[in-house]
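As structure tokens, one chain now follows by itself in the form predicted on its own.
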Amino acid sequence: MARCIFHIDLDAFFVSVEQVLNPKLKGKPVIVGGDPERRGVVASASYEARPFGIHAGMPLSKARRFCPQAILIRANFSRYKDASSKFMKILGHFSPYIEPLGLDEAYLDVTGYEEPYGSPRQLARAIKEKIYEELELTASVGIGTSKVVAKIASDLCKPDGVLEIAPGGEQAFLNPLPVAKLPGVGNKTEQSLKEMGITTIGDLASLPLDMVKRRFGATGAVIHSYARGIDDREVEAPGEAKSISQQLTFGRDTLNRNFLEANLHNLCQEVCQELRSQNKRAKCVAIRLRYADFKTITRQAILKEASDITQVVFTTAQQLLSKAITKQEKPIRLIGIRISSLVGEEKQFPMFDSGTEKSEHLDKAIDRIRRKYGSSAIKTGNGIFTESS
């Protein structure tokens, strides 16, 4: 029996939740996002706003120029998390094999579970009806024998659609589509493929595998398989978090190193506090920088020993920041930190390493104060520098 995989995606999710709460917003250009006075971006746009060129990730200032009549609503993530929880619970009534992707979409393996409904398409319609009945939200459903086919199908039938790709029809479905529709093909890969004369998924599928692997490495092998409709990934429930991250967008672009380091230190404190609350330690530290021209880079380093100590993480992040600034002196608009490769809390300090033990005790004391009095109750020296200092 061929697998039957659904990709279910709620349409214009954030906006749709707001429209349910305020029906007067229906049928109007609506944008959900951050604070336009603080360089916020579009999180979601209604389908009435999209013909004006508005899309997720666009600066709100630009979106308002494109569509001055659009209604702007500040994002309220507690509302969206609540709706998402109800959405996932609904899916669980139809199959236990769910893999959420963010708040508003999920894979569902319904192999065998579609039989009582007569067909996969009828099951998809039953799911859509249940979502609308309980949440008043519309969903688009892609149906295929693999994740990649189901995902592309749901993208193509939005909004409020169902698109089924029958077993054996994968290649005919994929061949004429732009290569950018494939998961894993970003802007750079798409440009490289165009330089090779590859513009459609069918063009990519027809290339020899060795040629694609030579050009793109392991990623090439993956996207080549996807182009041929081959994707053996299982639908898997999420496990424990594999990383912890925080980031901050500045009010204005800056190259003030002291200011950048102070904010980086605060971010390190936040992620390390979360790390310690999970009784975990991290082995990998990465920073993320976005420049004034929106170019974004990531730099990472592996620690000699996994750690949950703020100063250890910050020292590594500080070194990565210094190297990045030295290599490219451009104003920075966003800075972020990510710690990953998380392991259990078992520790073995080097003999007589009193400095490590002192740092650990200090972190725990700061954690206790912040839990009791709030995150702003105590600031360390690294984290109190202001841009005007």
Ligand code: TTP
Contents of the next structure:
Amino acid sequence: MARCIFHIDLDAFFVSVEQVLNPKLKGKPVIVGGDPERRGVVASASYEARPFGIHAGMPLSKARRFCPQAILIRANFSRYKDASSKFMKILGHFSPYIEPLGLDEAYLDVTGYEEPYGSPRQLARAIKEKIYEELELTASVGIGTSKVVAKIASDLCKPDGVLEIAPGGEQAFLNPLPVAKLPGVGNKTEQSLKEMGITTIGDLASLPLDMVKRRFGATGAVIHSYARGIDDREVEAPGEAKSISQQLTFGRDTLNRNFLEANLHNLCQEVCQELRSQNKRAKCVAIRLRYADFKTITRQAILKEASDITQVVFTTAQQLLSKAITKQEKPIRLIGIRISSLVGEEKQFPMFDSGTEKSEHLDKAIDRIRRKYGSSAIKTGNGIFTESS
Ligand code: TTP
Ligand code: MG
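Switch from the form predicted on its own to the form predicted together with this ligand and print that structure.
Zooming out: every chain and molecule, the one shown earlier first.
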């Protein structure tokens, strides 16, 4: 099932908060900024001020020249922080999967939460209504199957808009847009791309991946996949990762079962090592497969009991893989693992089962050796296959 991700951003945030407190400012060109005597800049401009060319980051002296009648207000951060925490609280009522970004924007993963509202668009309207009812602020909501699409969509429907990009419509939506709309494409990258004759997202998507990687390194791979509407990033609160994931793109697409399992085992080892280093256990295991045609599927299972044992996670992942590949016979280009529903270290029941204990000892020994000599220093039984085997 495709994910349903919202990017929600308040309109002219600092200015709008000031307008709520002083309604006389509504409908007028208003700027919130620093001290004009100390070379302050514009932090937020009302939509009435924007046609004069005023935007965030512009020196106030210049903004005054562009629009002398604009009303200038000094920033009152405590007011904005207060409004921001109320805003985030409202969003949290609609889905627990919330990732705040700064004061006035957040991602929300609403997959499945839209159902009672009838559609994602109706859920977006309900959220906007609630925000207006409680805070008198308007927001814009971008809806997509990934963060990158949702974020670009919200930017394009400002102010007070909702823009939904339906699953499958990502590429057609992105193609005509300027490359600078992509997160990760700053002025420098935009300029370099222009020198290569690339101005739209569609132009970038059509370049061979190798070429983009050679020119821009790791960032190149990221912006190239964003340009194709591919963005696997989860919605999660920063600093408290709710999941651990790893994935691997193969040099050549494959259907070789042993090769897939060996790589899946290595990925399980990596995520479980990270899990153990955080003294946590996971209850949910998911695999992700991307086929040669870029179709991506996710399959997940809940463990009977939370675990940090590589073999337990791998066995579940292996079963998910088996089920997925009996149904699909298309070559696979990427395999990934994600463990989530992480819980703390304390074990609810003492485990005397000797098999489990053995696996725990083995994991600890492997972690020690890998920490000391690197992850290629040791391969367990499932890691010995090569693609030709
Ligand atoms: P933005 O969401 O970028 O801007 P905005 O809410 O004012 O306008 P928009 O309708 O386009 O979303 O930033 C949110 C707040 O962050 C903004 O109101 C003021 C503050 N801010 C700064 O202080 N400095 C800056 O350079 C920017 C971009 C924002
Ligand atoms: Mg905003």
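By rigid core we mean the largest C-alpha set that fits within 1.5 Å across both forms. This structure is a prediction, so every number in the text was calculated from the model and none was measured. Residue numbers count along the first chain shown, from 1.
Undergrad: Please check if Val30 moves between these two forms, taking a CA shift of 2 Å or more relative to the superposed core as movement.
TA: No, its C-alpha moves less than 2 Å.
Undergrad: Hey, does Ile335 budge by 2 Å or more at the Cα between these two forms once the core is superposed?
TA: Yes, the C-alpha position differs by at least 2 Å between these two forms.
Undergrad: Rigid core fitted, is the C-alpha displacement of Glu305 between these two forms 2 Å or more?
TA: Yes; that C-alpha moves by at least 2 Å between these two forms.
Undergrad: Superpose on the rigid core and then read off how far the CA of Phe294 has moved between these two forms, in Å.
TA: For Phe294, the C-alpha ends up 42.3 Å from its position in the other form.
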